[in-house]
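To begin, one chain is listed below as structure tokens, in the form predicted alone.
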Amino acid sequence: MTGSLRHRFPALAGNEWARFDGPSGTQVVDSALKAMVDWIESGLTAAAGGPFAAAQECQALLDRTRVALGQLFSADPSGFSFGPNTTTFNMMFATAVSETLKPGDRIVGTRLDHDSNVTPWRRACDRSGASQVLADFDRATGVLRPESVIELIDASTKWVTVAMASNLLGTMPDLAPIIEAAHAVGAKVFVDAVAAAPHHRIDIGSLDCDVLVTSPYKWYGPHSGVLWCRPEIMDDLDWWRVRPAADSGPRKPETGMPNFEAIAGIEATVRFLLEESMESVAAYESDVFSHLWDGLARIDGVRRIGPDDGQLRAPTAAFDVDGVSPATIAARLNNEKIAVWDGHAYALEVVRHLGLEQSGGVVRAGVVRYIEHDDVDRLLEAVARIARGH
């Protein structure tokens, strides 16, 4: 088992906090911080593609980072676009798709998703007269069976929108049969990989999806978003953009000039993950998460919410405590310098489907690469005191 990497995260040096808030955004790895500062200090920031050296270096950075992303995600580098965050990309993409939809068309989604992969598609349907249907997940287990999505896919389906992992429950559905069923009727598949990419290796080529989105700030990089799209789909969609913008290629959806210092940070973060290897990340996090998940099960009054059958999942724990609101638990943990989130984490459909709206949702604690066993012990001890009424 690979050892601690906490020393690679300068923000954690001498910090007493246990940061279980990683699912909302991680701390930035040292090499990414250095790359961003070096880029800003270099004088190379310009507009990409011009005739002078700095502009050419900007283009080289874009090209180099796309190649690195292609290595990390096993995908065509020419399919990667850069933006501010995944939600913005989802809004932009669904808006572009809405121009291709008509009454009678269908968008199939799920209740497991973050709202950024639900509401933009609903708005696209509202604009076009198409309809959106959402597959349910099992309330008792938090598992989304592929069959529940596949049974909604028919000849009128144009897009299937799915999460690779639930940002609230950690559930990771089996996407292969869903993608196969969608492609069998000529539909395309949009995958939200935000909650999966920090924890498991993603092979876009083998997955065979048509679009995939992820957020580098969830995997130790700067606050930014990355979209991968099949080049032919990218070229066919009528993205909203200014007239001088590219008519084809990955720059097409990039409104305005890219954030070059963030892209320098993305490149460095990708190289960190390639060197560490996602397999090593997954193994480390699985060990620490088992400590957390099993420990929560041993505390009287604590209810764990989500998959508990040994299936592949993201290391995110959702739970509640009898008689104590999630907001109160989060506030109590804050007093002990333990960072967690409470509520719905934008997974509105998940909380509604579980009937947890009125009770305040859940407490969410996520394991990322710099969380260690001593952090877990602190969290478990604090939750046990809360559950005992102390």
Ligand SMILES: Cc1ncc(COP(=O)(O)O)c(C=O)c1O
Second form
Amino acid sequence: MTGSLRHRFPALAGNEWARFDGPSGTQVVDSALKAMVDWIESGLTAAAGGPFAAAQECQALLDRTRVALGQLFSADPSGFSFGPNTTTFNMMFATAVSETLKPGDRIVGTRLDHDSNVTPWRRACDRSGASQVLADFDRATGVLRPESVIELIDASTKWVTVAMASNLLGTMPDLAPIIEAAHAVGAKVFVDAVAAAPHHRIDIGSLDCDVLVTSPYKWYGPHSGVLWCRPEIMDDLDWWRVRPAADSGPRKPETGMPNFEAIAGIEATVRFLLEESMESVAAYESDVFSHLWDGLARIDGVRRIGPDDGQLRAPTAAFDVDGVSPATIAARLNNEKIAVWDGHAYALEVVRHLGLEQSGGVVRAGVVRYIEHDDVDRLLEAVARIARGH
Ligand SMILES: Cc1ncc(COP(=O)(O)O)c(C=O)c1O
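Switch over from the form predicted alone to the form predicted together with the named molecule, please.
Next comes the full complex, and the chain you just saw is listed first.
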């Protein structure tokens, strides 16, 4: 296993913060920071594809970054589009799909999903007269069995919208049988990979999904969103666009001028992950996460919420402490320079299904590549003190 990479994250240098807030956004890797500054300083900023050198360099940056993303995610590079974040893409995608839906059509989603993969589809259904049904996960284990999604898929199903990982519980459902069942009835599959992509290698080609979204700011890049869509599906969609904008290809969903400096950062981040390799990221994080997850189990009064049997998961720990609200725990940890989130983290359906909405949701502590054993020790000691009532 490779060792510490803390030195690659300038924002972590010279402060004592333990940043378990990775699932809501990671710190930026040094090479991406440099690439963004270099890009802006270079004078290459222009509008892509024009008749002079800088404009051609902008186009080259888009092309290069798509190829790099294609390598990272084993996908057709011409399917990648750049945008401000995943939620905006989901809203726009679901709006475009709503034009194709009619009363009687069905969208199958899950209660495990972040709201950005739930509400846009509900609104698409409201507009079109289609209906949305959501598969439940198991309350006791946090596991979403593929069968609970598959049994909702019928001949009227047009889209299946699923999370590759829960941003709150870390659960990673087995998507292969779900995708197979959807395709068997002619439905398409939209995968929210935001909470999975920072932690595991994703092979879009073998997964055989139709659309996949991910946010580079969750994997050490700048705030931005990336959408991969089968080119023929994007070409067919009636995406809202101005008349001179592209009507086909990956520029179609990119309303207006792309954020080139962010894209320069995305390219550098993708190269960082390719060099580091997602397999080695996963192995490193799995070791640190076990230390956290097992340590939480040893603290009296702590209840861990989420998959617990060694299956594939994102290294995100959700927990609560008997008699102390999640908000109080997060505030106490903040006093000790330990960053965690409390609440629902936009996974509204998850906390509702767990019956935790009124009690303030959960505490969420995420492991990413720069979290180390000493950070986990600090977190565990602080949680143990809180649980003991000190
Ligand atoms: C699983 C998941 N999906 C979607 C989103 C939304 O991402 P964005 O902030 O890029 O819109 C998040 C953000 O936390 C997430 O964790």
